[in-house]
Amino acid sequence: MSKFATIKEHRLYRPGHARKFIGDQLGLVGRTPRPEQALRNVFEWIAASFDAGGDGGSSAYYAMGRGWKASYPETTGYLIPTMLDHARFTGEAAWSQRAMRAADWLLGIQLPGGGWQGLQVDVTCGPRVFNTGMILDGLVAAHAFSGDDRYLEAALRGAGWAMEQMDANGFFVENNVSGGGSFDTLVLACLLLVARSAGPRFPAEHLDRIRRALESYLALQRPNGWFERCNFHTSYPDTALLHHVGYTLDGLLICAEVLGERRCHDAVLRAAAKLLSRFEVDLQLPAYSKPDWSPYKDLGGGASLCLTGYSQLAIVFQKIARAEGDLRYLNAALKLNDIVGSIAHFRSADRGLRYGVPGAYPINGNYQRFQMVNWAAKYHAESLLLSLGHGRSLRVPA
């Protein structure tokens, strides 16, 4: 695409858009806000994403040049526990009310088979496993908050549908955007959260299959900690997207906790040690990494950053620091939070731009380019809450 076409498509002639684009090219970012300020910033944008759709769901993203996208069931689902955590932290009931409206909206759009559609609600799309898994996370949180069994019943139906899509090796190949990727460990984790909440109502045979499936996912990790099938098959071959690495590692940590599987925890440590070392040396992590953990230069002369992955890794690092007592991980996590917070500390009269977390840095990087995405906001918010003592606990298996 020519430079003129890029300017026209993304309306870079608008003052706010131009300021963001040019600032990124020059490496200019906002001042580093304190965690409390960064949290207020990101939740201001999250509120705007819900207001944009007006249906109870959160808009998937704000695209420079096209505006707000329609509400996204998947990411609305996993925003629910984050909003409930924020309500507990701030004492602001408006956030728990917004979370429960989102949960009710998801109940209203559950498909007859039990799953939820992929993509946004203005796109015709059948049910998808990964999207459904993330919604289960939100419904379990809604049930724990309210005690309303409707949310758990819906989660059990969704879990049942997802288990029907699992193949003999434990991968979700059909009706799934990953095609059986390593980042489906987070789907297994969400299924286990349903199981923990439902107790004997969750079929024992499902638990057995999930345990066996973990063997297949752990086999995708190479001796150096890198995971195979950790990117969309349509993206750069033989690379891992940091966002999907984050899904994979956090999923394994949750599986380790719920099942008491130390091997899952150790697999996370192998990958995390490599990522920590590279971050300490390079002071940044690429959006895409090769099998030897070296950067894939998606921008030709350099590598862009995936800010969603930064926040997810900050969450993983904080959990490891808490579990292992290793302050190197905590220090790196707080630095990652500061980097994302500084890039997102962008003031604008446009609510879509103001304090949004871009998919990529610079904004023209190849992951969700020229977009402020709600899943990046979710993970930034979760990481900040965790740093302020209001995140999910983690018990390390013996």
The other form holds:
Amino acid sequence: MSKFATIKEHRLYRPGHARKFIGDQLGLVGRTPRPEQALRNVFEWIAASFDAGGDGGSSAYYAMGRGWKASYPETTGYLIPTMLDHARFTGEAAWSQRAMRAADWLLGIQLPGGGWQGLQVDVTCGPRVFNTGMILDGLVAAHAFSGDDRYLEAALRGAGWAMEQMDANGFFVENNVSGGGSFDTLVLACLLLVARSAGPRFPAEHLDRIRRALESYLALQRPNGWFERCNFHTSYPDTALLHHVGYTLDGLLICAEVLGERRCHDAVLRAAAKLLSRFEVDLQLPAYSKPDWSPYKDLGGGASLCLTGYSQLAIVFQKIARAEGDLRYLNAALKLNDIVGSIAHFRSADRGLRYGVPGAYPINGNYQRFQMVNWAAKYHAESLLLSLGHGRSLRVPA
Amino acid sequence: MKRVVLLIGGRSPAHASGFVQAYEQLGGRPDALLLLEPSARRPAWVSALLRPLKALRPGRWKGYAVDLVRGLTGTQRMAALKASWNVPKGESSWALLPPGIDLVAHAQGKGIPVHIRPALKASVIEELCRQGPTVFVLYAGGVIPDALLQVPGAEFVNAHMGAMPRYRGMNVIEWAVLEGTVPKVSVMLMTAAIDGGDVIFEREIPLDGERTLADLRRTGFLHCYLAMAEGVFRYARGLSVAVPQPKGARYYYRMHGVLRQRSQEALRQRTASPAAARVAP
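The form predicted together with its partner chain is what I want next, because the block you gave corresponds to the form predicted alone; please supply it.
Okay, now the whole complex, with that chain kicking things off.
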């Protein structure tokens, strides 16, 4: 694509857009905000994403070229627990109200079979396992907050539908994103969260199948900690996207927590140790990594950063720091938070740009290029909350 | 007995000066001094004249343009953000230790041969090792290239402010305080693996009233050269042996400001009472 076409497509002639693009090309980022300030920033953007949709869901992203996208059920789902945590942290009831409106919206768009559609609501798409799993997380949180059984009922129906999609090996190949992959550990984790909330209402045979499925997912990890089938996108074969590594690791940690399964925890430690040393030595991690963890250069001469993956890794690192008492992981997590917070510390009159977390840094990196994405905002917010001593805790598996 | 050659990157580094004085107090005397110094030293007045011209080189213009945009937009360079995790400038050995003596003049006054070379090459090391096995006491910074490590009879020694193998890497004295362990100095033979060499000497760093991390680092640097002097003195005379590091290495990295604060609080608590300063290793 020519430079002129890029300028036209992404409206880089707009002052705010141009400032963002040029700043990224020059290696400039915002001043490093304190965590409390970064948290206010990111929730300001999250509020804008909900206001943009107007239907109770959160807009998937703000594209510099086309503006706000329609609401995204999947990411609205996992924004619910983060908003509830934020409401507890700040004491602002508006956030719990927003979270519950989002949960009601999700109830309203649940498909008759029990699952939820993939992609955004302005796109025709059938039910998808991964998307459904993330929504379960939100409904479990809504149920825990409100005690309203409707959310748990919907979650149980969703979980039942997802379990129907599981094949004999424990993978979710049908009706799933890219035929499934290691990132589906987070689906298993969300199913376990439903099981934990529902108690005996969650079928025992499903729990057995989830336990057995974990074997298959653990087998996707190579001895050096890298995960196979860890990229939704097939544009770069045999690479893992840091965002999807983040899903995988967080999923395994939650499985370890709920099931007391130490092997899942150890699998996370194997990958985390590699990522920690690579990050601390280079002070950056590539968006895409090859099987030996070396960077895939999506920008020709260099590799872009995947900021969602940065925040997810910061969450995983903070959980490991707590579980293992290893402050080196907290150290790296604080640095990751600083990087994402500084990049997102961008003032603009445009609510889509202001304090939004871009998919990639620089913004023309391959992953979600020229877009501020709501899932990046969600994970940044969750990581900041954890660093401030709030957010979901982690038990150490026995 | 092995020969001892002091390898320095400047004429009066404070820690190298401290080493020489401590080594001499123990009854030792370096066999030679190897100073790495670029041969073509430009007179100061020439450098002063050239400085403004250098600033106008075309290669610098992009940097000025970036700085202009940075100033206008109230942003910072990503590199500056990452540099904020480095040890503050005032906490280097140069800033914390008293000025060193002129080691070249000191050596010449004592009849110690001084070799001045522009760069560290295998041929230089080979030349100095001709008279027998030699321990090079490293105060020139950096990593020793493999070709030098392979020179027969040559051993390079450095001091590290952490117990091995538990505290490899950076800011380890601050990490030890944060983690509530006893800070130590390890004197090691250098190998290709960073901080992975055999240990020839180890000693505790006693804490006594340090209030800030700068105080802590000053104490650390002081005990580094004292330990280096004692370790090299014993090793060169065959009074100690090199012990391979056991398994269980941990690498530490630059400490984030939040943890630096916690480390400083831990230091204050620990040094507030003499009993608290002694904790389990």
